[in-house]
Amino acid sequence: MKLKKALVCGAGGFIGSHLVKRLKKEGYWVRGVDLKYPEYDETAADDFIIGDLRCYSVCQRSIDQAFDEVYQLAADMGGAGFVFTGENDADIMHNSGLINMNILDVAWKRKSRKVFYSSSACMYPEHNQMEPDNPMTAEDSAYPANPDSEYGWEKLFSERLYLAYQRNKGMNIRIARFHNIFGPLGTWDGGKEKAPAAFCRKVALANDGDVIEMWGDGKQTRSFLYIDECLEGIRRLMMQDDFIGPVNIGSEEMVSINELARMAMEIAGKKLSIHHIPGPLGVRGRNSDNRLIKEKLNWEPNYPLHKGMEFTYRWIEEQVKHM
């Protein structure tokens, strides 16, 4: 039986490094490519190219053969402090757009036809996410388009780019819209971390009775998906014969940011106060709508947020000890 070969772009990042491990467990030969190796763990890839995918020649070196599957997760991204300040818009749009155009063009020329693209829930219209208790993120609600950030606009453009390559050039595309993926081995400091990691860090560093800061009133809502469930969704989508997507890969367990912070405190066994301060927030409410994934993949994520937060907190607690 021929050994399947996969390429993971963005293999030095959080989701990409976990995906490499998953593919290795399934028996794939895996090449990773990224600007850097994974930050907190050794890569499990058989081959790893350090290179900038904005450079066309790096894409040519990475896709030097017909891979059975290409996973495109490389992007310039981060949490609210990176995406919503407006200071990084040009880099986000230029860098991620260029990577996607390069990868698609080279994959097509090298006959690596099956490509997964990781989009984001940030591409959904802002006007459908103004109510924290009743956001709309059904896949068909994407248009008329009105994302709340340039990051979301770039994701929307890239989705259309991938679908155009499917229509015009015979590519076999799969697209998922991720909803706040978190877990161990993810960025937890430095400004690009997302809310679960940020609160785990703040709580781990605090002593009983301390005050931690939070942007906004904390009543904005989100759902957060544990990394293992994300990987399961990716693999199930790639194994589908006739469903392209885009499809949400996220949890329907919606919580307020205040509740998320209190969950981290409860796991740590600490009594802390929250000081609400101005800061970048994004939309008021966002939650995954899982009707389509249930229909098409006969599956949906159901891993409890509290359980994922426990694993994440314990890992970040260890990192904090070694700062």
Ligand code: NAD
The other form holds:
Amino acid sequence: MKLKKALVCGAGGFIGSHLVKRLKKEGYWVRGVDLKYPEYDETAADDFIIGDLRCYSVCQRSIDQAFDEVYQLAADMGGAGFVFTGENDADIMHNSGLINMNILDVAWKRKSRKVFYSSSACMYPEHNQMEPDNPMTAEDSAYPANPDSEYGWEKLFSERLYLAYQRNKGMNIRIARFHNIFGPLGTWDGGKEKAPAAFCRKVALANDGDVIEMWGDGKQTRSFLYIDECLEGIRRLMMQDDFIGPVNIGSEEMVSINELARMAMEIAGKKLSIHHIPGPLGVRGRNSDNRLIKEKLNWEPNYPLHKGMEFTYRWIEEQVKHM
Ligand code: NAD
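Let's see the other form, the form predicted together with the ligand, since the form predicted on its own is already up.
Below: every chain and molecule of the assembly, starting with the one above.
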């Protein structure tokens, strides 16, 4: 049987580097492309191009043949401290917009028809996420659009770009809206880390009786999806025949940020207190709505948050020791 070939854009990043491993396990030949190699592990890719995907010629070098599958995960992104301050808006829109326009166009020209695009729950309208207890993220609630960040607007634009190539140019697109993916080998310091990794780091560095800081009152809610389940969702979406998406890939286990921090403390066995400080927050409440994924893929993520947090805490605890 002919070996299937996949290209993973953003293969030096958190989800991309895990996805490369998963595809290798499934027997694919994999090329990765990114500005950098994975930070915390060797890449499992057969071939890895270091290059800037804002540059059309790098995209041409990366897609130099008809790949069976292209996974587009490269983006200028980070946690709330990067996305919600407003200071990086121009870069986020320009960089990620260019990457998506380039990759999709070259994929089409090189007859790499099947392309996965990683959108984000950040594209949902702010007005549906003002209440911590009952946020609305059904896929068809996306319009009229009103994301609370330029990051979300770029994702929405790019979703539409991919859908337009599907309609006009015969591409075979799949789109997922990820909801807060976390796990080992994810960014845990430096300002681009997300809440689960940030609290694991703060707790790992603290001693009993210490105080850790948290942006906001901690009553804002989110759900967090463990990396393995995200990969399962991506692969299931790619393997089925006739459903393009966009579809949520997220957990329905919603917690407050206070609960998330307390979970990290409990896993570590440390007694700490929380000092609430002003900071960039994002929407008041968000949870994944998994009705559509259940209906279309006959599957939904169900990995317990606590179990994922245990793995993540243990990994970050090790990283902190080597600081
Ligand atoms: P990440 O930052 O770890 O990975 C993104 C990778 O893209 C990085 O390695 C980065 O170097 C690379 N990249 C950025 N600009 C590039 C360029 N010009 N040329 C080449 N490579 C470039 O992020 P991640 O958490 O792995 O997220 C992957 C995708 O999933 C992103 O598109 C992100 O927007 C989306 N997403 C992630 C989450 C999450 O919770 N992690 C949630 C929603 C959506």
